[in-house]
Amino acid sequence: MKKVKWQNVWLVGIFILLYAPIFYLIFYSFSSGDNMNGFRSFTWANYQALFVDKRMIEIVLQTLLIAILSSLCATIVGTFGALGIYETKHRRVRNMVLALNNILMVSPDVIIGASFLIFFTFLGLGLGFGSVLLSHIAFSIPIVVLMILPKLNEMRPALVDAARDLGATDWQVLSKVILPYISSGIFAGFFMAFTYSLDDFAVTFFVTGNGFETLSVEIYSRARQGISLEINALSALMFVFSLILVAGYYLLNQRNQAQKARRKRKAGA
């Protein structure tokens, strides 16, 4: 008889604790009742109500637009930021820059949101799409940097030296050697930034205004008025969307690893 591995039992328990509330919400998204006190009968009415809710559709599109734009900008800035940190030769300067980069990672979201609110108010900038976008870019950049730096540290300096010995320009070294090598880190940073932007509430709550809202803020506002099973349907769709993102990232990562393996075999041959 095999012994029970308590590590596996603990892991299963953690996953149940994490996913049970999500599946509970999804389960009641198919209920014909008005609340989650009891499941009545199966229905698609909550999903139909969601797709005819023009305000909710507009907010979902706004949220996706903010997430895409902020993650793209953060990925570009974070990539060059990681390259700058990697190229820094002085260890003290490098550690100081890394510490500054990590401040937004360890600071409470409420403090970050309040700081952005004070900053935008001081500059006289109106709160709305622009303030939300800039805030999301700012707190996403450190995530991208932390995703890319390990890939840069794994890269052998001999690759860059060999490219320069063959007469490659700085742009050719960057585009033909460095960026392809760290591409998996760039994709990881983009997906992480996209996810963080998509579900952020605290920072967005402080800097939104002028009728502009994201999904998390709208759900909070509706929850204060009473839970609607339309929110359950929306949560179910967002969960499926997140699974698609994770699967896409996994497939891209597997593809990159397969390509690297083929290159190594060709180099060995």
Partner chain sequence: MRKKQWLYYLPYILWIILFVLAPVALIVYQSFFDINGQATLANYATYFQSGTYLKMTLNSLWYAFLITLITLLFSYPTAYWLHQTKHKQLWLLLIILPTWINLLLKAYAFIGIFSQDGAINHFLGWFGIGPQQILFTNFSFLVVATYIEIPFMILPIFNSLEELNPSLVNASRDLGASNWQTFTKVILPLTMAGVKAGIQAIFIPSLSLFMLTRLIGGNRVITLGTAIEEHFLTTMNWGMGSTIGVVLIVAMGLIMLMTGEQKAKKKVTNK
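Could you output the structure for the form predicted together with the partner chain, given that the previous block was the form predicted alone?
Just this one chain is shown here; partners and other molecules are left out.
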């Protein structure tokens, strides 16, 4: 009995440690002072300041645009990449491609950022929206592939054979059999790519020129200047946004799984 208690104390302690800084930020977003020492009085002023800050709104929109575009592109390229790896029967080639796929997953952000910076300069591409978008697509592709491959491996080859025997064309096999089967993997990949893009700071910091900024870069430059409670308000909003994203993702996932289970039961009955 006593043992159980100690374990729970530890776990509660860890949870408090993990969440205290986040709630500390959110708590002070409602303070009327100008720093995070001592709560003055309750106010919405920091949020109001945020909503009239045109520059900030523009940066938020840019960040979202980059995230949506890059995750869409990465999902398309990654899906076909995963299909390609799946169809490669040659084992050594397949392992080599997988190893290459994972290089960007394990590389530190600075290396990715620095090498992309050299790459874009080498090509003579200007830095800005284009270079940031390309970089985000590039570092999101491997995670999409990794989310989809297990789904492909779990699919029975007989399904594809059956479709072929029944006279389906390549395109029909892909669109009516394979893609629906791996849709949950594609969706997971898209979601991961989206959050990767939103979260990224280091790579963007390297390849963004002077004209273009994402939210992370903006937070970094403001945080270096010191504390401004507007950032606290922003972090509260971002916390709620990620809560909604995660909750939405899990609900959709759950629904998909429930649907699948129902279908299975029907098929069994």
